[in-house]
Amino acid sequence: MKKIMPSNYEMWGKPKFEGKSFLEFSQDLISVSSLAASSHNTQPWRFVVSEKSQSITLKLNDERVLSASDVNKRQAIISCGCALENMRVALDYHGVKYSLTINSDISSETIAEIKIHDNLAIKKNKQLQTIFDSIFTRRVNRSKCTDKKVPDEFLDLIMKDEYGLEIRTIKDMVTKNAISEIQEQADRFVLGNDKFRKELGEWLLPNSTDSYLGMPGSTFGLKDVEAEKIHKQLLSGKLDYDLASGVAVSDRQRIQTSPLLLVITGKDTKEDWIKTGCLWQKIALIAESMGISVAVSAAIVEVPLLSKMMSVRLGTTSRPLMITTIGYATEERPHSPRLPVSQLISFTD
């Protein structure tokens, strides 16, 4: 008997782009974009479609910006960059000509505008098939890694960076240990702060959740009882010390066991945040296509003191914008739920 997919996971199906009007095609593009990674799975994006100008405008949804842990909207805008990259991959794979304009004005909710320049005649680029398919299987995996090394081919592919950012690669155990200690401090800081802890509890959900947003505990490797317990404790502010320590230790071990760490650095501007999201999503899709797992350590970036410690450790004046573990996970982890297109899209003349 075929297993019925819960409604909050239906978006993970692959749409068919061929033979559709611009409006239908746009909705398929948006469904693909929404499968991108986002901080706490907040999905902080929305899309405005204009049939007249044949354009799709990606905007930040302020209502889903994390008010405690993302006061500058950095992580939300990086997340929107991830969604933008998924859209670019889908357009490039289907051979659709388009132009892209990034909006670098921090006061504007607009992230980017994509204009379509042809009649949507599909001419698939078979070389991008594997990367496009990876959109539908990609997920963050926070488990520990095996000792299997990441192949040089992976690094060759991700270093072809068209975004003007710097990618630091870290393999030596001394530096990984140092970064793992910074990560543990970041976790303890977050879990020790009432506002951060409650916010995390609002987004780290029981495994049985029917929410279209947030992170089921299973994505952290938590069993049903554990996920329910930590969700309630986070919200109540009465987090068990051993449980909090376990989260911090788990993150430290993930960094220590990962054969490769990547740190994306750049300017602390809206434009570089968007480009960081694009670059990270590209890295994640390449990794997925090669059976490699990725996970993000966002707390280090968002805690100012620890971000500075990270810069000092790397010997750079640039700001760390994304820290990612890369490796072969010891456990499989599920997808997170996704909002339907109808809640992400609006239309304009």
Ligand SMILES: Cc1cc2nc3c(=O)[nH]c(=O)nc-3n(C[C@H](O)[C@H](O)[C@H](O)COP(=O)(O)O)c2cc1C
Second form
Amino acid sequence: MKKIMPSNYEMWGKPKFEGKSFLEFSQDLISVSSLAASSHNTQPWRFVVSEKSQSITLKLNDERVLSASDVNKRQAIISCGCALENMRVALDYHGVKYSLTINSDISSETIAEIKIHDNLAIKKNKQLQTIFDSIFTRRVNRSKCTDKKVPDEFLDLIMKDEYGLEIRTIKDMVTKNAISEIQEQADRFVLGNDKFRKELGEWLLPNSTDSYLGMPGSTFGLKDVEAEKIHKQLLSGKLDYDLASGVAVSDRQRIQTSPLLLVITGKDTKEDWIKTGCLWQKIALIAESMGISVAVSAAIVEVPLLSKMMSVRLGTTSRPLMITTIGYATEERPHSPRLPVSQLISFTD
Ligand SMILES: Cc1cc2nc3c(=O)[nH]c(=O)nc-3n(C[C@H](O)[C@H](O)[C@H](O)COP(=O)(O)O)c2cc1C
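Coords for the form predicted together with the named molecule, given the form predicted alone:
The next block holds the full complex; its first chain is the one shown before.
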């Protein structure tokens, strides 16, 4: 019997870009962008389409910035960078000529403007086929890793960085242990904050949720009963020491067991946040195309003292902007839901 896809997961289907008008093509691009990663799966983006200027403007959706855990909007803007990268991959794969302007003004909601320069005659770049296909299968996987090494070919591919950021690769156990300790402290620090816990409870949802946003507990490996319980517990705002310890310890173990740790560092500016999102999403797609799993942790980046400790540990003056574990996951994890394009798009002259 064919399984019926719940409507909050329908966006994971692949759109057909061929033979479309500019407006239809834009909607396909937006649907592909929205499959990107975002902190707490808030999908903090919106898109303004202009037929007259043949452009799509990607904007931050301020209403979906996490008020307790993302006071500087750093995580939301990095997430918008992830969405931008998916759009770039789709454009490059379909051989469409375009120009891209990143908006580095922190007071502006605009992230980037993409101007399409040709008549949408599709000339597919087959070399990008597997990366494009990976957009539809990618997901974060927070399970532990096996001890299988990540091939050098992966590092060769991700190190071709066009964004001018620094990527630190960590494989040795001593540094991984040190970072895993910093991670555990960061988790305990944020989970000790009442507002953070309540906010997490609003986004960490029961497995059968019909929400188009947020993270079903199954994406954390939680069974139905556990997911329901943790969701309620977090929402109640009460601190459960066992729960906080469980999260902190599992994050620490993931860092310790993953064969490779990547830290993207750069300047603490809107421009570098956007570029970090682009670079991270590119890394995630390359990993997906090679059957490698990735997971992210934002806690160190968001706790100033611990982010400083991380810089010191890495011997860099630049700021850690995204910390990622890379490896072969021990368990499969499901997709999380996505909003339909109709809720992300608006039109202008
Ligand atoms: C900027 C950013 C920060 C993130 N921070 C965390 C984090 O601290 N912990 C975590 O488990 N996942 C984190 N994630 C992963 C998101 O929760 C995940 O992308 C989202 O739930 C959507 O799921 P998907 O990427 O599998 O589609 C982060 C993702 C992004 C883009």
